[in-house]
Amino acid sequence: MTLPIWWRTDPTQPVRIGPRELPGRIWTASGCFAYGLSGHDIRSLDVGSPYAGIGAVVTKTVTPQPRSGNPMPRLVELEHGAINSIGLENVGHAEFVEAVLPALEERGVPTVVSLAATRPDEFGPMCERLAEVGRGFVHWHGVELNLSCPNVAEGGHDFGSSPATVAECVAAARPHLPDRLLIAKLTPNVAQIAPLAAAAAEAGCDAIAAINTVLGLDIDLETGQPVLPRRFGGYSGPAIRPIALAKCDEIIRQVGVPVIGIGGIETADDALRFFALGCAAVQVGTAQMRDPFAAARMAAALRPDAATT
């Protein structure tokens, strides 16, 4: 690809956001590289491995307890996009702090946690347990806040809807993090996502994630039924990514902090979008699922390096 005479940034090379300098600006989406442990198990020749350039692997997201997640099917593609439920399954907090940390930490897997929780009184504990095994790990970078997840039935649809809500999340966090990014990802179904914005980095977060999936529904023709058991899923892919710049737009011009973009990031063009408008970093979310090395492609071709300017 020819890039833009007006790129000039190595994607690639460390970016401080908060207290931690990342290897890079293009990162995995929570859930779309699972926990980032499997990884070394595949190669392209293209870019070698699927870290190659790359910043951050989020997590799927962490909650207290072990979850099962929502009925099959869980994400349907459509059109433009794709629609999940997947009901935020994993191994719970004890499980993943104990066992999977240590080995992305082993591996060498640049790592930012999603963590999600029903009451804003329980990121506490677990950033706390978080900071206790994980002291003195080096590719541990921080926290991404999940506030945003619009298909699990506890706290509603939009957990993070509320600005006093957003706060007493990371208030709760931010005294075990220290040393450790901490970043609020927000929710899109909202009329005006600065309020969130604001809120999170008033009480302490170092940037804001935006956006996490819009809240969505699709019907089969054969059935007449929705897609998803449970009716409403989240949307993602390339259909939303104007929403999402829209969004980050908003937070970067009125509120000011730093914001790494998510929605619809397929290509390195996409990503150029979001960097245009100030993002810090991107997170590449469905076009990852499809092809796990997506994100480390995006890197390798926005590399003023590697291309015709």
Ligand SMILES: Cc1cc2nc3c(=O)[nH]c(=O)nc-3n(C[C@H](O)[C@H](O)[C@H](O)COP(=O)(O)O)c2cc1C
The other form holds:
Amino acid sequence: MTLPIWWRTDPTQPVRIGPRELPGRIWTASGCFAYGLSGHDIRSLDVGSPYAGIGAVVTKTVTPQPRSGNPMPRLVELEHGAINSIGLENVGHAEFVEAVLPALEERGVPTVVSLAATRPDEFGPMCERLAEVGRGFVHWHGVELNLSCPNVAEGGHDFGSSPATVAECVAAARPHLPDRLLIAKLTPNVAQIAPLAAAAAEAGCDAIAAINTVLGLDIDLETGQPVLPRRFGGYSGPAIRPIALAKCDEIIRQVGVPVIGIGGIETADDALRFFALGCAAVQVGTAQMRDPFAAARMAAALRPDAATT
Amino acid sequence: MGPVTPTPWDLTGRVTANEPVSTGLLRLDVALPRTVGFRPGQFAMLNLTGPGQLVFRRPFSIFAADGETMSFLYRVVGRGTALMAALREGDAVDCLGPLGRPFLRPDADTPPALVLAGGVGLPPLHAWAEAHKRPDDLICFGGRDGGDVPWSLLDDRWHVSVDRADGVPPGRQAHEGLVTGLATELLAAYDGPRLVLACGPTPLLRAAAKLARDRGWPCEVSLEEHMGCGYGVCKGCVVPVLSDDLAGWRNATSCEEGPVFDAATLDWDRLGASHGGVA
Ligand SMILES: Cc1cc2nc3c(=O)[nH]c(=O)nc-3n(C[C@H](O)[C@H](O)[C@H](O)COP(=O)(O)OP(=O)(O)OC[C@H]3O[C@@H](n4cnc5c(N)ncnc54)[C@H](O)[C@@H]3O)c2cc1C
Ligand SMILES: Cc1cc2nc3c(=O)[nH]c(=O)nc-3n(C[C@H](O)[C@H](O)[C@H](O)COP(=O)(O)O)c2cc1C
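Same protein, the form predicted in complex with the named molecule this time rather than the form predicted on its own?
Below is the entire complex, every chain and molecule, led by the chain shown above.
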């Protein structure tokens, strides 16, 4: 692949976002690479390890209590993407902080911890405890607030679509993370995303991650029923890339906050489209599930010297 | 979890053969750029290469690995396997494996096995039977009819059952009925405890688990849950296993904690209708 002449950035070089310097600009997206402890043993002839050159692993979203997730089937492939309704299955905050975070530090995995809650004030204690246990950790870079999961029913409303609630969540987390990166991950399922990003930035977050999955539903023609037991789920993969680019563009042009682009990024070319808009970093989701080396290969392909070597 | 399993590799291979071995089963041979080991019961995630590939790879049990060639047996059931059937010699295939927890490796204390393979459940158990040629094992395969049975792959250690007897070639024998019926007949003739190993449709797995449970025998089953990633990151292929948790059960990923499970640890009641569990 030949790289365009405007691309001169090595995405495997450190990048400063907010108060942190992260080792690169190609990250893996929450829920698509577990906690960053899987796949270490898998090898390839080209890049070697799935973790080679990766800027950060954003962990599976962690909630205050453990969750066993939604009923099966939870993941249905469509022609240009997939709909999932995993339902934030995770080990819970206590177990994550005690067992997983130290293991990530020990392995040297650059980590951003994704958190979700059902009330804004729950983010405070979760971040406080993370900061306590993670004090002195060099590979734990910060927190991504998942304000946008379509697959949890509690509360009965999508609280990530109200600017006031988004601000409350960021404000609850910020004081506990003075020297860590704080990211708000937003939903695309709103008419305008910029007001949400502006509210998050004003409340003190360092960057916006966009987008989470697009609400979707598919029908099994044989039964006439939705393919997922909960009817709708989150649509991801190449089909949502133009939607993600439009949402990132809206935020970048209307709000002066660093943006981390997510949505349908499968190849180095796809990542370049987000960088062309001015994204500080990108995350690879669905493609990382198909290919443990997706992010690592992208990072290698986007090094300015890659074309010549 | 027993001895260490071989290192998984993500490799692009080339098709060297893709041909029917029975009316319902095809065999795919892929030449990989390096040797990759496996233990029977482990699987690989396959996909086409480049544009046009599937959003997710598809899991297939490893039938054999001979030098750099990895072999699979498969049935066409949907879009992915139809694309697979259209692959020609020389076409590229993405192959990630070996993955997952294999079948138990027998030692001197392991009782003789009762192997129950149904349809496309054949490859992992065929590999197991090839790896451990123990004379007292009872090895059974169940197919739809005589034509569905890949006779050329089954040596005379194999006992065969068919739902319908038509198409059984001259000189070969097949029990008419379910493979569990065949097993019950065989067990009546051979005494003593057995290790039951099963792979195939869920009703077969349930029957195998019950047969073992009723007799207090150990049993391992391989589940063929639909998968997203195949390497433990997406939680799209979970199955309920019994646990000491308050709830009494928890989700296990069938790609990482399985696909082979100790049947006694599975929560069979919860492994409900969505898993084809009608029997
Ligand atoms: C560990 C393991 C080993 C396997 N080994 C073999 C093997 O050796 N040989 C072999 O032939 N097959 C094997 N399989 C099954 C094989 O993976 C599937 O047949 C294959 O993925 C089907 O792909 P497809 O695109 O052709 O079908 P698809 O179009 O994906 O689906 C086929 C059928 O399954 C249904 N389906 C699709 N998604 C789901 C879902 N999420 N939940 C429930 N039903 C769904 C569809 O409606 C359709 O009826 C194995 C599976 C596993 C998990
Ligand atoms: C199976 C699956 C699980 C996901 N789980 C989470 C999650 O726990 N938290 C979160 O913030 N996003 C989650 N996502 C959304 C992704 O992080 C990402 O925002 C989205 O899939 C779009 O990117 P993609 O098209 O590259 O997949 C999940 C996506 C998928 C496909």
